[in-house]
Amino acid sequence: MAKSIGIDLGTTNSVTGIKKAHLEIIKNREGELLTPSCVTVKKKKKLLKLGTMEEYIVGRNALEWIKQDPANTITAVKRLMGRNLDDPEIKKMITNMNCPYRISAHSKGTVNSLAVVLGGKEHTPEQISAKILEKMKSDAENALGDEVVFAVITVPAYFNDKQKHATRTAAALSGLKVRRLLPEPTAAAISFGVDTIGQDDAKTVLVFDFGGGTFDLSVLTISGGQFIEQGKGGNMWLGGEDIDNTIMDFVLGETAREYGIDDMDALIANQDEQSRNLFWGELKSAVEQAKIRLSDDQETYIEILAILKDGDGDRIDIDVELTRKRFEEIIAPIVDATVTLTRKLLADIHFTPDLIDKVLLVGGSSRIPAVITAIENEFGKQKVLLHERPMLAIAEGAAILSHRLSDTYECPHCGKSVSQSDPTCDECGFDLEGYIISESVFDIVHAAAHDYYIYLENNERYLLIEKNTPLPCEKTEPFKLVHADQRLVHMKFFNIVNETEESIGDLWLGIDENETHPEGSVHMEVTLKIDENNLVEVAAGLKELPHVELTKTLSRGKADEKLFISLENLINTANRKGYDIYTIEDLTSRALSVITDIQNVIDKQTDDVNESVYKSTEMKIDKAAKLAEKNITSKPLICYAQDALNNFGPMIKDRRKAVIRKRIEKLKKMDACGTYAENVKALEALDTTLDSIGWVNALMMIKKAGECCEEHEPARAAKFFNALETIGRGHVNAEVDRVTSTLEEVLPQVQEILDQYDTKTGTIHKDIRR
């Protein structure tokens, strides 16, 4: 029978567990219950053919490599997770020594996604996530001699809606079903709850998870199995990683000192390429393991020898001693960062320290003398708790979980497969719901993460829900297009995170030109669901025309989002350049067009680019461009001529009219799939054929200007209405002067009307307002 399983995917080091009638920390390939979250690339000779193939290593090895081959190998993939190249964190990586391997915009992407170039290829941190979860999913395989097919899986409570969606998709690409999304610090106090708080105890539990790259805190009400989340806060770019960086600095500042050297990076970066990379990884070993012994001893010593040469070629030994004391003076401003964001968390939600019961130290952090003793001066040594099992924990509590949501599982006392709806076991009477509730995870109450906002016109912003809200939620709230006519609506929505904004995604929606808009302003209402994993759903409709289907997509960063910000910078070109009514209808027309398109660009699932509706949407825009450059205008050419046979048909030939109804039907497709040149051969084509039709057009331009007069003049639009009329009689009737002096008397009456309203600029609205 398929297992469900519970995975810590963590900064530093991931855990899988397991619940069957215990729970179970299931031991990797390499018998270790840590798994390094670190992979690497090598390339390896194919057998049979030449050339090379890419081999992924992930794991011990992978970091064992590291000191070989840096650049192709990364740990904290964690930490690039939904990230965006304008994040100042991922700013400073990209510029930092530390970090070996290159960290771009995805070629296929905007700056809201990454790529990394590891074996000189591009790949997306979830990418890299996923070849993590393969091997905790191979590996637990091995171990359980089943197959693995769900897991629960933990992320950061401060995780935002993009950094949770990049985790569903790495565990899409490693095939596993994703039972929830559950928060570290939860995880970790059900780790805590089950084995200490009794069905009938109630408390209120903080827990302060202080992990490799992330720092998170939870304020949870526990009781009868229940586990109600009062309020979440913490730092995505605090953890062990920036404690490791903060030491590396100290012992390489220390060094430059005793040697004299006065630029220690460029000293590194001047090294041969097999010893830079040797010695990196030396140091973040070497560092990695005097922080751990500090936590027992008072001093330890760091040594890197005989790696290091200056410019005579004399060898420069790394050789620091580094005191607890000393430690905890440099790593003082990471704690103090750690005990506001504490303080701010309790704040939020008006609680004081004394409505807290017990505050739970997790991650492996947490196990520092000085940041354990920071936390018990806050509330008390006899509240504070560390972990039995601090780098454990949070797998723990997601195997619990993990095993509260699937379909069966074994009966604790008998061992019979039951079922979660079961409230006694048919086997041997065993009370299951009992045990549930007093053993197990009855329910869990969520919370929002952020406060998510919504923009409107002029950058005004919109608060839809509040940060702390329990969830599952959803909220509907009434707009107004800014424009009766407006066609394309353009939302962002983005959080609120420490006081910093980051987008959660951007959605387009494009309303059928067919449609025509009711009198007055039009409502929209835009829905945002937020699930319990803190998943953001955005819907929206127009409330005047509920039947009208809105194509929409909420982009992400990724190869969609690159071709809607291209769509946005032609919509505010054309805007700008203030092209006429005409180039705008068409460009309008275009993006309706594009947008449909783009919503086919990404797997929903596992966000890979279909290329071929990539390339044809990318030439959709890139021809739009160059034909609104040129006021170029197909949309506006059909309905002319499609009016001029509807209108005037018994007046053109039908040979004639054949040949029009032909090039309308090919410009129609070469505007939906055809290359620039294709569509203005096309478009040329139906022109010329309308040069051929003479006096219509002179007909054609009488009805413009009559349809003029009724916005503008209605008491001159009569005079063009009845001259048509006149004509039409006088056609029929063979009244050749009739309809020449009718002609030459309108004529110039109607070039005024054409010049002065028909040469009027537009606009292409997309924003909404209150």
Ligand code: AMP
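Under this definition, the rigid core comprises the largest set of C-alpha atoms superposing within 1.5 Å between the forms. Positions refer to the first chain, counted from 1. The structure displayed is predicted, hence computed values, not measured ones. What changes on going to the form predicted in complex with adenosine monophosphate (AMP):
With the core held fixed, the Cα of residue 165 is displaced between the two forms by less than 2 Å. Core-aligned CA deviation for residue 676 between the two forms: 2 Å or greater. Superposition on the rigid core between the two forms places the CA atom of residue 723 2 Å or more away from its counterpart.
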Second form
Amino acid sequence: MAKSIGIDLGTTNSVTGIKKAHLEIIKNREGELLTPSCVTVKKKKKLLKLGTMEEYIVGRNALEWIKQDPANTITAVKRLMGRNLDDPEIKKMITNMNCPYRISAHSKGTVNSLAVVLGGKEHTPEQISAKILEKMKSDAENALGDEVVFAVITVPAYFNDKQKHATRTAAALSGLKVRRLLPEPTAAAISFGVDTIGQDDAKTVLVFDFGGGTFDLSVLTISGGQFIEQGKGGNMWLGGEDIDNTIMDFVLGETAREYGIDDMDALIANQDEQSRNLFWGELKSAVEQAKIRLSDDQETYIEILAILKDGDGDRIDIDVELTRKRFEEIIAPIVDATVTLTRKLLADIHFTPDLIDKVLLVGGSSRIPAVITAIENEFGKQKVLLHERPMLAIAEGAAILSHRLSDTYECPHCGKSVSQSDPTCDECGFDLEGYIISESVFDIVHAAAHDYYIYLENNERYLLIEKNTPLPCEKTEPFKLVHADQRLVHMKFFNIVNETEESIGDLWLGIDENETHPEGSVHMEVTLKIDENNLVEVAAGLKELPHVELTKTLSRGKADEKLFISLENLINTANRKGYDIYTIEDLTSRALSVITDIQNVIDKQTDDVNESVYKSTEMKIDKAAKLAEKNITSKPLICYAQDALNNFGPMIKDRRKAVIRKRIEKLKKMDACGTYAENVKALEALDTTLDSIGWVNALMMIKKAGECCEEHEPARAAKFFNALETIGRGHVNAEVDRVTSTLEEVLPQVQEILDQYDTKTGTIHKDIRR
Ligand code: AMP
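The form predicted in complex with adenosine monophosphate (AMP) is what I want next, because the block you gave corresponds to the form predicted on its own; please supply it.
Now the full complex is given, and it begins with the chain already shown.
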């Protein structure tokens, strides 16, 4: 029977658990409970073939390799999941000397992707995480002697939708099917609550999960096997590694003082590459070990000998004493930050410390005595408990939920396979329902991890769903289009995470030109739906035009997002530069067609990118941008040519008319699907032919002036239409003088009218308002 496991995919370590009759943490092939979340790539010669291939090493063996080859070894890939190069934290990481591997834009990716270069090859964070998950899956299969297919994987409570989606992608790449992405603090609460809180008890627990890379907080009420998330908080960029960095700064500062070195960073930077890499690797592990020792001891020493040399070649040895007292002083800002964030969460959800029954400390960094004392001071000593197995708690919670979510499981009494819906075991009559309520998780009520907003006009934010709303949830709100004759509607959705805005996706609606718009405003409804996995679906529809509606799952695609951003930039540029009305109309209809195409870029079933649609859409946007920038529009020229044929056909020679018709057809085709160059060529060809119809062009201008006057100055219109009639008659009767004098009289006024009215600029409206 395919097994269902729980995986704590940690920043520092990963752990696998399974619940059968009993809960069990599965040892990896190295015989350890914790697998370092570390991946290294080695180049290996292909057997019997030329060239090399990559060999991936994961876990302890990779971690041991870090000192030899830091540039091709990655730890803490979780910090990169679902992030892009523009992210300030990623920028910080790249400039940080503790990040020896190369992070760059993915050559085939979008602005929202990044790549880690290992073994000379680009890897997405998802691909690296998948390597860790592959090892967890394969080691579990090895230990269980059975295939593992399903998993509950834990994620920080603070993960946004993109990061969760990246985690799902990593699981899919590793061959695992995800039953649920479970917030880490909820997992810890499950592992704690299941054997501690009785069936009739109701307890509110604050989970304080301070790990290697993240700090997660969650308040849960546990009652009768139900876990209700009341609120989440924390900081996904705060963890034991920050403490390590603080100690490193201290150690380097002390050493600089001892040796009288002005610029320690420069001294390290000047070491040869091998010594430099070795030094950083040694320092990293020495400070971490010192920190861990200080959880038990009152003082410790950090020693790194015979690696660094100064400009004269003299040894610079690191030999620094760190007492617990000094350690607590230097990490005080970090400890204070955890307390402040805890207070903030309680305030956000309108709780006070006395409403918290227990504070559960999990994660390696919660073992630091100063952290424990700070939390005891907040809540009272008797309420605070360190999870008995702090490093394993999260995997245990995941395993318990994975067991609960699997279709079948083994009867704890006789071991026979029973179904989740069986109240009792067919074989031995064991009370399965009672067992699940008392010994397991009955149900989890998740809560929204963030505030969900939509943009209104003038970049105003509108809150759709508030953080900590119980999931699943759905909210429908009415909005209006900014303009009644607006043909594009752009809805931008975003979260606020750690006080910064994070886009979660866009929804665009297009309204066809021939749609009949009722007078006045156009109303719309926007619905935002979040399921228990925090997957977000949005729907929007126009009230007056009910067939203009769309539903979309956000944060799914990357390629479609990139195209939407290009389209948005294109429209913003057009609005900023104030293009003429013809260019604006042309751009609007191109945008409508692009929107329809973008909606087909991501396959709705498989989530894959349809490369040919992607490429052709990218080309369309590129062409639209170039045409708009150069003020090249085909449709007005096509209309002009058709108008000339319809109105003044008898004045044009038959052979020339045939050429014009042919070139109109060619331009129509190139306008719709030709490249930019083909489009321009076809346009120039028609333009040249039209140049040769001589004074018909003058007549067209007079007609246009007449039409402009009809719209703006009706009293002057008759003059131009009379002139057209006179010229027409003159042409039929071959009265050349009459034609010439009428033209000479009217043309200066034509120019004046066209200059005045025919150079309007336009704006592409796409916003919404309340
Ligand atoms: P986790 O992400 O929960 O596995 O936590 C790993 C982090 O906890 C790393 O930064 C470790 O250095 C840190 N850690 C583990 N044990 C201890 C300890 N006894 N005292 C202080 N920090 C620890």
